[in-house]
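As a starting point, one isolated chain is supplied in structure tokens, in the form predicted alone.
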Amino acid sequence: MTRVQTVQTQPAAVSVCGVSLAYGTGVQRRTILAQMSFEVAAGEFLCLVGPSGCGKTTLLRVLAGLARPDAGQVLVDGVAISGPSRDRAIVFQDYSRALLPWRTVAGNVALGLEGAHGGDAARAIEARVAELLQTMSLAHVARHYPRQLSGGMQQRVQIARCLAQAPRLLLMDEPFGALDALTRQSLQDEVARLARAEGKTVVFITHDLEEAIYLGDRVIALAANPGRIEAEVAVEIPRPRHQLETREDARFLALRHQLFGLLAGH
């Protein structure tokens, strides 16, 4: 495995110690991941980039407790992770089975605080329904259902519910695979923003080298059959960054072209 320029100067947020998963039995059984160890820091941003087969979502589906790794451990804040949890929030690709479509926009936001407020739960659900809406620009089609929206403002909707949890950890499968070039460029730096502006820890999976390199602080690479670490390569170039700008610089063209070196042979 290849590590480059992989110093964590913050305490770990999440630790993930020789993580292994199999599905099946006998001669169908199939290692998914293997041996897998990495630490993500606090305010991290990581996103995790490999071959489709190498594991991607079913370690993140491990990060949020929703499978059980079959040796190791996570541990998230250095306790061991047991099941789901409101400190992790999950936004997966597929926007539109996502969201309930018996619920307007603002009913959707505030099933991630339902269940989270005693007291005067109401007025308190309201407020920050309205103000996560005006923060993704969604304020003006509170009352809208999904199907009225398109597919960018439903993944904004599916990203405002999870914000809603306050989540330490926020895990995103693939969320912007689906939407055009233009919208998926306004959510990348949206997310970016809210992330550094909220301190949230991110862990981003997708396919694309460009998006992963523009969204991370370090980007490591997956390897398939079975699922692992081939590299670390940490993301040297400073924020915000700009979509154009960025993707000229040849700091950004020169890790491009290391990572796609790096999977070609898988």
Given for the second form:
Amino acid sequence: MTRVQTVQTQPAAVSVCGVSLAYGTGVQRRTILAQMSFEVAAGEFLCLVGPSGCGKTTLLRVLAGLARPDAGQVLVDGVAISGPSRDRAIVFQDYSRALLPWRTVAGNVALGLEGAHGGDAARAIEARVAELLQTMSLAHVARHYPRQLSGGMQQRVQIARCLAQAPRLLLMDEPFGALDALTRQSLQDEVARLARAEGKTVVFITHDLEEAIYLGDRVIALAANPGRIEAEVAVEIPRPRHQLETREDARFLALRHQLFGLLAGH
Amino acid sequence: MSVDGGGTPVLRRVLQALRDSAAALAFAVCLVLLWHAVVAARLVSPVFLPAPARVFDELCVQIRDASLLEPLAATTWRMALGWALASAVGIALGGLVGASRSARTYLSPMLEFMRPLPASAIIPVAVLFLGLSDRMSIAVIAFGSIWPVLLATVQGFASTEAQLIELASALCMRPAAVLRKIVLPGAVPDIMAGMRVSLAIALILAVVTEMQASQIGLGQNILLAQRSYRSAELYAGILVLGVLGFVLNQGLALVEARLLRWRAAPG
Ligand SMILES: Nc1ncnc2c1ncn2[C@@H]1O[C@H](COP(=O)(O)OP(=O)(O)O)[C@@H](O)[C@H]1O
Ligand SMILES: [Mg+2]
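To test you: the structure above is the form predicted alone. What is the structure of the form predicted in complex with its partner chain?
Below: every chain and molecule of the assembly, starting with the one above.
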């Protein structure tokens, strides 16, 4: 009998070691990532914040194994990665182009499970999909197509598909950048809750400083041209956090001031 | 966002569809009346244009004595086989050319050379190799009607959303799965549009080839009727061809609507 993996696995620990990457050739050649090194502890929620064009998406693609760095390497639990793995799920920034428009919500979530199981997995997949739809509050739109959903709901579908992969590392590329403030806040809380409940290591990219502090255990600020680490701060605000109180917390405001100066400063 | 929005929108859609059909029917009736008036006023000799009632009678006779059946079946059969062959080869070849850069380099120039060749120009070649046979007709129909579906498939395969390909690699999907789950479904809208154009060409070529090769069929009926000035039979044949084309196109539109219901789903 095939069983869909619901067992909790240990979250992954990641080391980024001297990663450099350039695009283009000749005079067009531009360094996008320059000698980047940092660590992500198992179970940590790490936020990367930086201006648009500083290489955030490129860095996330390197972590996913979708892009190969010119120098340096990424270690997951001490082992260098050589390509994508189902162990690392990525939530793409543009949800409208990251779902299969011809599949229903349930079908899109199932995509994250397909291929991982042999034989008579159909029933197991169905049960797991139902469970994930429940978790992401999507059960009532299971038979809808993506284009019938709002942006927030579409992004929920993408997150559900990623959770379906049962990854140990969740990579998120400005997932809430295009959503309205209220939707963004409720999804922030949901992702924070899920990451803890399901024991995931999360690398979360955003250009919104407040979002980074609100969600992260730690925030790394990036600078552009070439993309590099500018600052790194730990966020010592206990969880669960709250949209109002946390954002008014003195520690929150202090971090905001500190990082704002660094990012907008010079 | 609501599919379960109750009966009102459905009812409205049905009423709208009925109104549309009624409008189309009314226009057709007007045309027939005009035709009748032209004949009644003797503006055209009945040898060239018989009254609609005579054409209709002729049609009824052919249906009653079943003499319509054989040519109708023969034409439809050849057309369907030629079109199916064109679709199968067109989708396979188009998929190859659309998905692979090297296949494009090898095949594209030759395809571009062959595409503008009028299918009627290869009838003599086909007759040479296959004789005045059904196989000859089917080959010509397939050759002539392959281009729309082939080019549409190339387009559909080549325009796969890059983000979805990235998603496929992130999910470690095998190439066969990428093809089946992402590239092919994404190309279906283009493929269906191509197949519809191909269908129309297949019907034209079915008629042309049977006229040239004297094979039983609606085209030959029309040609024979014209040669012996049986004008009612001539127009009855044209009418049947029109209805055949219409029915086939509507059938394909139904299949298309079913395959592409994700596009039509109410927002
Ligand atoms: N495939 C590519 N080829 C060439 N340049 C690229 C490619 N992908 C990204 N870039 C360039 O790299 C820089 C960083 O891009 P990106 O990682 O998307 O930044 P961010 O996500 O921080 O906005 C941009 O200037 C972009 O134009
Ligand atoms: Mg980006």
